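The chain below stands alone and is given in structure tokens; this is the form predicted on its own.
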Amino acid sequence: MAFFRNLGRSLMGGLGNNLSGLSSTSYEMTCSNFLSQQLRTFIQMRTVLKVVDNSGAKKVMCIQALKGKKGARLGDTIVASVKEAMPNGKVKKGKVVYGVVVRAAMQRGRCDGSEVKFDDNAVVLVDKQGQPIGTRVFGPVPHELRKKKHVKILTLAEHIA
């Protein structure tokens, strides 16, 4: 849209104005794309994630991604340390737990060509067998978890994206 607006100005007012306006607009778009790509990476060691179940933990920090060298994506299991916890919860601060990534800021392509990405990084805490510790899951959960054999988390979720 900005290109056509500047093109109209160049026809009426001169070519120099068009080039300066077009270059600043493309520069701004390049910077914003670079910054948005900079923030969206794998969930790797020392990434702080929000816990979206009622297990008692509020925030965890990733210790290790159990699959892949780069890090974890949607549906992958991680080992994490609890950094913030509620006083009466099942999980206490400092405990090492397993978690399944249910929301990731990094975009993930789908089979139909669309891409899914979320505003935050979030996990659901599970035990060693993969069963959720909590009894409720808050917020949207992507249906890609079905392929990763986390059907129990999908049944507890209130909204499947």
Given for the second form:
Amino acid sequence: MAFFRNLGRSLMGGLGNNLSGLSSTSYEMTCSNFLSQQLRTFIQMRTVLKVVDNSGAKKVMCIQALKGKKGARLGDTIVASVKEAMPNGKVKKGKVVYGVVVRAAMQRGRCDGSEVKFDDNAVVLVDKQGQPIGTRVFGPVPHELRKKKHVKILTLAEHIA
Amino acid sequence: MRLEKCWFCSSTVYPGHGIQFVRNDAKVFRFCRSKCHKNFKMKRNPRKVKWTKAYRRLNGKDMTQDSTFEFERKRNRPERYDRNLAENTLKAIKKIDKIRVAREERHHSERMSGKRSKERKEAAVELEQGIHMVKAPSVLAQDQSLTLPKIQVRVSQPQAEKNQPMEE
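Show the form predicted in complex with its partner chain, please, because up to now only the form predicted on its own has appeared in this conversation.
Below is the whole assembly, all chains and molecules, this chain first.
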């Protein structure tokens, strides 16, 4: 399977020489390192996100990114369907909820020109008015939320990146 | 505005450059350029990567302890704006930079101090061993000043006869 992945990459990168004989095994090892550097994109339909509050859900799948043709980014709101939930929680599996993206693997530009990116895609469930359903938020959150008027989430957060 | 240090190479990251990566344990890694970022993603240890400041400090190539480094410590207390203070600070920055550069030069020259004598010794050895590449042996035989002192090698007769079939 690694061989087919290498073929796919070689079409783009012109790595034709890795198929030749002796050095192929060591080259395949370095190729797999480069394959792990993915290009991160928007949060769109079917994207599974982690839920980082104590509302009861564990994983949600994005149904719609409100605002944005290509998808949602850090700080945007999405409509999602709960795929996995804790047995006794405020939300149950199959419910359609709104969420605010608090961590995104795709980098977002800041106003000073630098870029931030996080390790995973995470969301905090909110209601229609934008108030969070849960009472705690885990992990770091960006301060882009202040501009988007999600002040409540910022106050609940344990670390602001 | 704050000038940060790159996590990998320890160079300054100016505003508008680089990428910040926030890990889930809330540790922030700042990188000055994609070279450092890619090395980080490859999980390379900066202490083992030759061109980083971390390696150089660890292996004694650059100065580690100096009083000029005290001035660059991170201070989290904002200072009330005072024009005189700002002016003096700017002047001091320039002076401290100059002093630091001079001290690093001195450290470097001290590190390289035995280099010239070492090079000369190596060159003498190389000349002695490789003189046949410079002048042909026949010329050396005629002109006595170019030859090296002769070394006596004792060879017994039967061994000399054995060598001839091997050469063919």
